[in-house]
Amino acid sequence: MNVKSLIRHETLLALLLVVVLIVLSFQSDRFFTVDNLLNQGRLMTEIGLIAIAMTFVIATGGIDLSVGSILGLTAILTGVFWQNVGLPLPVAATAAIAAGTFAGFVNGVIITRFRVPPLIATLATLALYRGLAEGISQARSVRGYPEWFYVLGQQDVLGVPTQLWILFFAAVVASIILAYTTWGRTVYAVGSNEVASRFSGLSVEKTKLALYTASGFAAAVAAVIFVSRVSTTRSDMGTGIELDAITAVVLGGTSIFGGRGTIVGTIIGLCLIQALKNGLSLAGVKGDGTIMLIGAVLILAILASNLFERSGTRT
């Protein structure tokens, strides 16, 4: 991994997220405040919690189109478990995120044991199991949880909103293993030449077997905070979060190719995104335009990595 690389696209990034919150905040007195700050922290943790996870993914190269198929899925279940199955909601949630995690698992044994490239299983397991998640639906939602349910998605603990504390916790404990610890490092090895890891002795296998699984629970976990947030459960619930996750993951300097990534990069590019998104909103810009501008954003945060990357290369 080039490290020197990923500090001067951070370093950029970060630059880039400065310069994004000065100009919208002078185009609205409404958003560089306290109050829609902390909010739109309570909007992103769902992709965040995601997009960590994915940066593991991602960082050996693999690829996972289902979390936003596998949110949809706990979401139901934990309703379903609830009303329908009469289990006490902190045992509905549990199962939720235990069937949630095992999606990932099942993730990880097709493209471990059956050597299915990760775009291609992860694609057929999104239609499995979104679909599932209808047809257990039935195009019913479920309402009227508890109000001790909603600590999670709609409260504050010390005056910031329950799920941030949640996200700042998993960021921290991800960067701390990705960075400083042998299993980061295998990570990776794998992203930057999967033969030469296995002829190291390296677990690539039960590597990638953790890395699907532990998004699957990433994503399972999001859909509890999700209901919690929103009051209800549907089973389109987090159709699309996937690409918003990937987003956030290669904007904040994490190499599609494997091999290069951090959970930094990832969180300022999260925050960048959404901070487009609420300032554009905001000032009034359509949806349409703040998806283009988003995809322009990529596109040269891109170009000016590599751009980066070559000229130091040079020297």
The other form holds:
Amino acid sequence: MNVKSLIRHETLLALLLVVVLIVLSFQSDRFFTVDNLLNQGRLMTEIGLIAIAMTFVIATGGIDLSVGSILGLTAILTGVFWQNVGLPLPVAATAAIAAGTFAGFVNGVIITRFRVPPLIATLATLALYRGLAEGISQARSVRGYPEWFYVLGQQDVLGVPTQLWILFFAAVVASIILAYTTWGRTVYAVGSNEVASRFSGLSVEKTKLALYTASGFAAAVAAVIFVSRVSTTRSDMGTGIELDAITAVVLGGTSIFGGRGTIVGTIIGLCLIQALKNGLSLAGVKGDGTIMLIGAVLILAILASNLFERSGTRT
Amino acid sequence: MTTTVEATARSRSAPQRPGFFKRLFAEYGQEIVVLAAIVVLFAVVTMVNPRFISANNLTTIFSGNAYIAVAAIGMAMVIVTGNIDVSVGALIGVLATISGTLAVAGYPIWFAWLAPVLVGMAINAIIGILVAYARIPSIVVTLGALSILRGGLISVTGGTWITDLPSAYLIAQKQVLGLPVPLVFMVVLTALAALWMRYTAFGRSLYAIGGNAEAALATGIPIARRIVAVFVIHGAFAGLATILFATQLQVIQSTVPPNLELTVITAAVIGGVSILGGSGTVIGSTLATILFATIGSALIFVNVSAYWLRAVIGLLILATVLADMLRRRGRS
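Show the same protein again, this time as the form predicted in complex with its partner chain rather than the form predicted alone.
Up next: the whole complex, starting with the chain shown before.
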């Protein structure tokens, strides 16, 4: 029953995506071209990586609002480690990613050890990490990265944007982990009933700690890709990206209460949002109109899936 | 000023009897922690730089942030019922534009003030209905509403500021009995809301819904209607906050401070409203707003670079939250 309703939501969403793609390709000749679609993939990688990790977090019934700030902090640290500390760029980027991952780990510790609700814990660290990024950068931006660094964010591998490969592999690995491993099933169990999971001997705290750490890691990797794509670092990078990621995850059918959700759903949700953004802007709709439509799509999609679910399962 | 209102509200709510302080702390622990933090901060910073308590600076601290405190009152009520609203920042932006446009277009001033309150109530009624009757989680509905309102605001204003506001409209710059209007708004609204939530059946029912929805339903509380009502009330407070926000400068910008909704939520939560619902007071949320404002001002007076402001606030939020969790654990 649960699986059925899941499939229903994703099928519905996939159909919606197809309809949107068809309509948009009639609106503009430039939309349905390989170049444009690949370029859109480039633009959606950063949100995508964060949204994949967020799917796990939300599936346990948690949330991570600090990812945008972790992205900003990691970006700033990459620049500072490289330019001010003088580390070689690969070492600097690795160290920055390690710091971003540690920021996620701190979230996990606050949530699991001190039992602070995830919404509050990550609301506090959202302010803290962004503040650290602003304080460390003192509003200076770092530019002038070596040419090879842009391979990550601006160039192609085998004809496909480099970062799209990263997103692809991340999505495949994450799907397999979530759907087929014991650990992935633990995520659903914790989200459905945390107390029962604990009594069943599942290591609830360890699972959560790992997830928030992974969420920090995803945001940190997204940060380095972001820096490589836009050739500069600024402390306000990634502001508000948490809401975009959450929208994609929820649109993809992951229950905000936990226990339900798939990576495939998240990816479809992500594609739908990106297609709407791009297609509408090509069709001459201003960016603001697009934001409105995404909000409406989010509410209507959940409303529709709620109605379907209720008619399907009478409880 | 606020301290005296605080004190009267408290002595009224906790009558003198054995174990008074224990009960007081059990009930208002978080509020006391936040109040103590404000007092300590004022004492320390004033010792470093006496100009910190000049009338001018106090006005900046209290009046400049009163609109956040007013918005946090409605937010606190929403969170007490176990819901959340991440769209309030965008809503205030939309309402400010509506109000300012009416004022400039020559409508009566009272109408320009009333409109944001009514429109805020109407928009939040829709949100409330989607939450209560369509059973969509409030974070999802308000996430969608955030996009719609933010997109709508930019596409309508096109990023232009509203100027040439009539001076009679700028109520936030006026005074009542020698006190700045925003301060009066903040204190009066906080006191009324606190009393309403503590002593009316309606107010108590909000705690019941947030504490245990099933039990609340069993005792005959019409949960769905109450949730719609609480969102409508929250909309009214957002409208009142808008009046203060829109009239504090000579112009109305087409944007609101970034992350305004998070600031408002944080104020409510740090003030002691449990994000799980069922507990917390609006006195706490107002105190928390004052604490943030005091921190911001204090940093300038002790010569800390403004770029570190958010980091310090973040650290203090975290410390407050951890202290609260440890205190709660110690009690249970």
